[in-house]
Structures are given as C-alpha cells and as structure tokens.
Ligand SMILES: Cc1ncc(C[n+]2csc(CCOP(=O)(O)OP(=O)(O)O)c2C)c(N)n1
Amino acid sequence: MLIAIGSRSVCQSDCSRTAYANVKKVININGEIDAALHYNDTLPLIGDARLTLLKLLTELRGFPSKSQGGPSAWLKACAGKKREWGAFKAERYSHPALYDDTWKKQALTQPAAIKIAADWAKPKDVIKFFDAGDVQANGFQVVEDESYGRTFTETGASYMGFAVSALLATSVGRGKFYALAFTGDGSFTMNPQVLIDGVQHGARGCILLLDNRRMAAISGLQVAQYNHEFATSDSVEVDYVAWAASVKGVLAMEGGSSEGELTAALDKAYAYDGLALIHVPVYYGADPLGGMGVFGRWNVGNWCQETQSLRHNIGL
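For the sequence shown above, give one chain's structure in the form predicted together with the ligand.
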C-alpha cells in the first residue's frame, strides 16, 4: 500500500505511475481532488492534509500496537532506508566542489550550493523560490524546511523564470518579506526582466544564479535516453554579474566556490536594501557526487512504450 500525502505526482515524482511496482492500494491524503485521484484503487482523503492526519492519528492511537515492545519490521526497514538516504546526502555535502571541465576549475555542485543557501536562509526566515531544471530537481531533495510556506516552486509546468519573477512578490504582496530565488543560467536568461521590474517596484531579494553553462536537466534526459547530449549548451560566455550590474540599483557579485565565499555573498545581498544577484559557477558532469540521483520513469521520448506497458501491468 502507498500512502501519498500532498503529492502532485508530477514529473520528478511519479507522473508515469510506475514508481511503486508492488503497490496494490493507495490512500491519498490531498488538498486537491485531481491529485488525490492520480492512482487507481485509491481511497482519497480530500482536505487539509494536516487536519486529516491529526484525525487519523487520534483514531490510530486508540488501537493497540501490533508490535509490542519495539518497533515493527516495517518501521525498522523504513528507518534503514532513511539512514541510507541520509548517508547518500551527507556524502554529497562532504564533497561540495568538483573539478569542472567547462569552468576549468573547482566549482560547487548544485546540491552543495543549494544546501549552503537553504541552510543560510532558514534562521532568517528567508523565503525560497525555485526555478525549473536541475535546480528544481535538486532543490526537491535538498531542502528540509521545518515550517510551512518557506519554499515555493512551480510544479505544474515548471515554468522557467518563475522563481526570479516571483521576487516581485516581496514588494507587491500584502506583507513585505525577503526572498531568495534559485535559478539556472537557462531559466534566468528567459526572464531577466525582473532586474528592471524588481528595481522599479522595490523588490527586496536575491537571485542565486547557478550557472552550469547549459540546460543540464535536458542534457541529463538526452544522455539517459540517447547516450548523447545535443544542443543544450553553447560556447558563448556570458558575464552575468556585469549584466545584472548594468541595471542601476541591482547589487551583483560572484558567489565563489566554497561555503565561506557563498555565505559571505549571501550576507552582503541580505544587507542590501534592494535586489541582488549572486553568480555561482556550478559543476556539470558524470560524477555522481555532482547530483542527487535520478528516480522514477518518464513516459516521454523513446522510453514511452516501455513505460506505458509497465504502467498497464502495474495497473495503478
């Protein structure tokens, strides 16, 4: 049985309905009717997940435990998997920079850069926006919020440029707040007008531009499907710091290749009463320590038939 809580089961999660090969039944606790009915054989519990869970827990506490005197085998297996995942993440965070062939120097990995910035944001209650691509996929795995409403990403279409544009909300929303927009060089380039709008409307926030000189999410898909990447990078060098600084009122700087340099840049941006941009060269390459791994199956491209027949076999 699968218990899904608040999941929209899109893209990186389980849009193809093939992630849970052994699952026969689903309980889906969800605020959205469509998302709650994503799978077949579902008992949907629709409404605010927090309230539903509180009710369920109150009911469950009335039942005696099936595994008296210790955790059940299931709970032990879950704890083991969680420990494995913790070790997987720790290994990546302890190798924050790798040598990058394009930059010809050590560059922070995306997981490390996101982790450093997310940890920096937490005690300050800085709101995080995530753009599409590897930035978003890694963000899903790295961010560990303690409270609701601290991270936003556009999981419907994963529209590139959402995060940087969302910085405008810091000035036009009802309550003023500081925000950090995680974006890739591809996504930023699609929506740079926020530099001008942000200054015009008094936005207070920072664009953290993770530059791997390519649209890595698409390169990754190409390599996985065809063993070859095609036209998802170019040889044009762009000085993003100069670009942002060319807009009067924007504070622009390099973010370096270490935790110390990146947090110092974030501190500077935070102290600035306006819009800032931090440019961070990040690693792209085959080293598994450079990413958070790929999970699930897509039903696009030349995988489609295989995935679809698996989906029909599973029947979920």
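Throughout, rigid core stands for the largest set of C-alpha atoms superposing within 1.5 Å between the two forms. Numbering follows the first chain given and starts at 1. Because the structure is predicted, anything quoted here is derived from the model rather than measured. What changes on going to the form predicted alone:
- Relative to the superposed core, S171 undergoes a C-alpha shift smaller than 2 Å between the two forms.
Can you switch from the form predicted together with the ligand and show the form predicted alone instead?
FYI, this one's just the chain on its own, none of its partners or other molecules.
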C-alpha cells in the first residue's frame, strides 16, 4: 500500500508512476481532488493534510500495538534506511567543494551551497524561496526546517523565475520580512526583471544564484535515462555580478568557493537595506559527491519504452 500525502504525483515523486512496483492499494491525503484521485484503487482523504493526519493519529492510538517488547521489524527497517540517508548526506556535506572542468577551479557543490545558506538562514528566521530545476531538486532533500512556513517552492511545476519574483513579497506583503531566493542560472535568466522591480518596490532580500552553466536537472536525468546528455549546456560566459550591479540599488557580489566566503557574502547581503545578488559557481560533473543523485525512471523528453511498459504493467 502507498500512502501519499500532499503529493502532486508528478514524475519527480513517482518516477512516471513506476516507483511503486508492488503497490496495489493507495490512501491519498490531499487538498486537491484531482491529485487525490490520481491513482487507481485509491481511498482519497480530501482536506488539510495536517488536520487529517492529526485525526488519523488520534484514531490509531486507540488500537492496541501488535508489536510486543519494542519496535516492530518494519519500524527498525525504516530507522535503518533513515540512518543510511543521513550518512549519504553527511558524506556530501563533508566534501563541500570539488574541481570543476567548466570553471577550471574548485567550486562548491550544489548540496553544500544550499546547506550552508539554509543553515545560515535558520537562526535569522529568513524565509527561503526555491526556483525550479536542479536547485529545487537538491533543496527538497537538503532543507530541514523546524518551523512551518519557512520554505516555499512551486512544487515541481517548473515555473522558472518563481523564487526571484517571490522576493517582491518582502515589500508588498502584510508583514515585512527578509527572504533568500535560491535560483539557478537558467531560472534567473527567465526573470531578471526582479532586479528592477525589487529596487522600485523596496524589496529586501537576496538572490543566491547557483551557476553551473547548464540545465543540470535535465542533464542528470538524461545521463541516468539515456547515458548521454544533449543540448543542456552552453559555452556562453555571463557576468551575473556585473549584470546585477548595472541596476542602481542592487548590491552584487561573488559568493566564493568555501563556507566562510559564502557565509560572509550572506552576512553582507543581510546587512544591506535592499536587494542583493550573490553569484556562486557550483560544480557539475560525474563525481557522485557533487549532487544528491538521480533516482528512478523518468520520462524525460521522448518517452522511454521501458518506462512506459512498466507504467502500464503496474497499473497504478
């Protein structure tokens, strides 16, 4: 059985419906009717997921435990997988920079840069916005909030430029707050208008531009699916710091290639009363320590015959 909670059930979460090969029944807790009925053989629980889960927990606590003398085998297996995942992340955080062939120097990995910035944001109660793409794919797995409403993203709908545009909320919202927009070079290029709008409307926040000179999410999926990447990178050099600095009122700077340099840049942006942009060259390459990995089978570009066959055979 699959229990889906708040999922849009797009390829990012279910590998084009092939992630759950053994699933026959589904319980879907969702506020959207269409999303709740996405799979066959589904018991939909439609409404606020948090309130629904609280109600379910209250009911479940009324049943006696079937395990005696400690956690069940299933719970132990889950705990073991969680430890594996913790070790997987820790190994990447312990190698924050790798040599990059494009930049011809050491560059922060995307997971490390996101981890550094997210840890910096937490004690300051800085709101985080995530753009579509590889930044978002890594952010889903790196960010560990302890309070509700501290991270916002467009949940895999691929609205490039969402995060940087969302910075306008710092000036037009009902309450003033500081925000950090995590974006890639591609997503930022889709909506650089925020540099002008942000100054015009008094936005106070920072654009953290993680630049790998490619559409890294698609590159990774192409390699995982086809063992080859195609048309997802370019050789054009863009000086994003000069671009941002050309707009009077924007503080623009480089974020460096280490935790200390990036943290110092974030501190400088936070102290600035206005809109800032920090450009960080990030690693892209074959080293597995450079990312959080690409898992499962996805229909990327032209549909894959194997994925389509599995999808129809599984019947979800």
